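Let's start with one chain on its own, the form predicted on its own, as structure tokens.
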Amino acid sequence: MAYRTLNPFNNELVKEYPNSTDQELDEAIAQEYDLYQTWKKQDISERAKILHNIAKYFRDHEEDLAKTCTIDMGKLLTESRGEVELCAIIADWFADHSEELLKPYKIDTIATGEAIVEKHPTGVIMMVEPWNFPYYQIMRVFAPNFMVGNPMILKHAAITPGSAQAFADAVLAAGAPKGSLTNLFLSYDQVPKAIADPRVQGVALTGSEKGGTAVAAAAGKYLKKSTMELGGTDAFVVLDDANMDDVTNIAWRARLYNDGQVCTSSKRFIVMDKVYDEFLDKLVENFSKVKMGDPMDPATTLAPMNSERAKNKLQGQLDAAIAAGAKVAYGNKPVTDFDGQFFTPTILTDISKDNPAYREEMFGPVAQVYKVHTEQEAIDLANDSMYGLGGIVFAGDADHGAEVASQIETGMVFVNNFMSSLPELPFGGVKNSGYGREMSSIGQMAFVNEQLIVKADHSNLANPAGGLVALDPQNK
């Protein structure tokens, strides 16, 4: 697994970047091993203001680490600024409620004394993040579990090197202390040596199913705590009261987003039948619109895919699906005015339980469309999903599209609204999608020893209600 950048606008090889070494990445666990013991001593109000000074240091440097960004995996330019601030976002949230959510809390008990839960670090925790949003993804992981006190090893995706490069380096930069963050080049053998290791002692994911997989079976096998989010066929549902003026200007855009390559994209387009024709008509005039180009253009409204790998990938799916049966709407022509790695954006119907289609994550700028006559159709077709990811519901009435968003078996789901990730909500999926929760107050305890803590109360030794009573019931 060789580590570089290739710009897929071009396909010109910016840079290569060699693997780390089993040595790098014993040394790292001991340098971050290290800091955890400081870091336990440590108040988290000198973490806060580094972390301030990481989030300004985003905003101050954003220009140059959004080109990082394009370059590296080719999202417009303008989709790399917004993930800059959004770093920037999350890592003053962080900084600003961590103190507040980590604080020690008191517990009604019938045992002898007080008892209290006290948040503590864990230790090391392994990081594993994919290339779709390059810095973003880090800053989920890395904003609360450095304000909890748990550095980390970053293993980030092969066609990223510069953008993880970049993040650490912005760390460094920012003041926070050699371990909080380190990126290795590391193969997928050294991701178990690293969870394996007693110093590390929780692994975060971002990826494939099949990545998930492999990670999470290396933490079970060591008994490392994990959290998963994995992939997404996310619903998007159309009831037939729905404001169609809103639908229509938002359903382009939560598929095409970053080329379509977001694992909480809509990607089943669920509509009813009443608005069906109009709902369809109106995506094909919006993916018609789009204009394919240089990503760091203004102009440029769809990029290219990150790799030619996942063009082809997305290829074979597509003819698959139409040999099944499906029917293209819109799309499916090659891309011949750039060498980079464009996708026509594609529209499919006609999609029948037994084509692969209905199944699968088409990770790109297609998108499938579904008619349903009943609302509870549209909620069984939506859940007929081995994955839970999010979801999107459109109703003319917002109660009652958050009462048919409960009935959908997904980790999130947004209500006449656009899918949007804030540090403030908790992110993450069910069912194949993966487990736990990042980011929010949820996301912050993924690795916290919450510990318990009962200090007797001398007067009350004596308490049949104390002592052990617990264990031994019939107080013999």
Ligand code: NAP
Second form
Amino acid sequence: MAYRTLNPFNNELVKEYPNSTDQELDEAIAQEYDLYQTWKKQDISERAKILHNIAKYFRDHEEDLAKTCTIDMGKLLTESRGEVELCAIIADWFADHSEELLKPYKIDTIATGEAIVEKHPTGVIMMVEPWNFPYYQIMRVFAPNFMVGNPMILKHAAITPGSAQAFADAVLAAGAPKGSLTNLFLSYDQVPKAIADPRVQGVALTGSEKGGTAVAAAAGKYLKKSTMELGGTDAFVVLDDANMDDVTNIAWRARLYNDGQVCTSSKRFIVMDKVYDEFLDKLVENFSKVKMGDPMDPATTLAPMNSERAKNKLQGQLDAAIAAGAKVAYGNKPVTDFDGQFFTPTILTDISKDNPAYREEMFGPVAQVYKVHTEQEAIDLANDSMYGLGGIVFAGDADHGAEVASQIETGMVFVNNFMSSLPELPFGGVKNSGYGREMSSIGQMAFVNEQLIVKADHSNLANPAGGLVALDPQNK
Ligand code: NAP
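Pass me the form predicted in complex with this ligand as well; I've looked at the form predicted on its own already.
Up next: the whole complex, starting with the chain shown before.
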């Protein structure tokens, strides 16, 4: 697919970008590998200063960056501004904490001498990112790896080339050396070529299960470490003693934020029978209040979807769900007021286990609501998914909510609140939602060589219980 910005609000073709050549890819890898060699010897504090500058650049240019993002993929300008600020927060956090997180540490051992684990960069990282948060997805990989000392090549989504280039330009403008992050307009065939290169030592992808499977296969083939941040069918569980004002206030936003195009959007509302009718009435009321319009206009509360392709795919899933017996509690009406890629927010109920919607991720403003009779039924339904990314539990008692949360097989669960992503919190899932974590101290270690150094204590060399001597069969 060609890289181009086609404004989803008005279908205007804004700009097309030529694909990168194999030669450009080779040159980028060579430049990044040279930088990796330099960074290996450089004090980390130099990069911390630059990363703070990048955070400042994002804040100073918030409006321009936000507009570029909204024109690329259609999200509300207010949400784009929030995304730019979140990028600055992530950059500042890794600039402030990486020195501590990347410090060597000692291990208590019976081995002879002193055992230390040092944390080293490993090489160039190939990053493949999606359009739904065009800056934040990049920053989740960029900030920690910039501090580690791993230069990065970016292959962004074909529909958000403006944001990809704006991010790469921001990095350079804030004073990072060339090669810190190289944005290339790569084809699917060029991604495995990059992964095969011995100077590339890590692969980070955020995207669909299908894209993840293809890129993870290449990473496996060439024995490159990888992290996969994939899709989800996150549950929003409402127990019968939950505070329904809080639930009402958060549920519709948990589905419609970013027009429902979030990996951790609440896609399945699982509600105890006692509060089911109240929940559904309020959800319908709130879905009916959203206002479609120009995403640049602060009065608009529902943006267009990112592309005609995505809209058609969602409509196809919705039609199939209805054909298989699901009931429409709200929505499923064509949008006639605008030419852009708008989709009427829709609520489905009565989704049986054999309905395709029961298993699929619906990546847009369609909510599924399920009625359950017991807490155990809620947990079982939440877990009856091949995905395992995030989730939300609402309970009268937050401690009890946390007990329920721990029984949900996903990477992240928030109790009595909206799900949020912050640099100190690990982000990622289990099952077909992928593997590995981004952000936090865990995410920062994804592409670090945790190298063991054992310094022998000479006076203990004769001790047969110490070090390798103990493992040598000749000495047993
Ligand atoms: P996608 O089709 O997998 O695209 C994501 C990225 O992968 C894009 O850059 C895409 O390039 C690239 N790609 C796809 N197939 C590829 C292949 N065979 N070889 C090389 N690159 C390939 O995902 P999407 O549908 O646009 O994004 C939405 C999905 O991402 C949803 O499933 C959502 O849940 C998931 N997501 C997950 C997280 C998380 O953190 N877990 C966060 C956000 C989104 P092109 O654009 O050129 O196709």
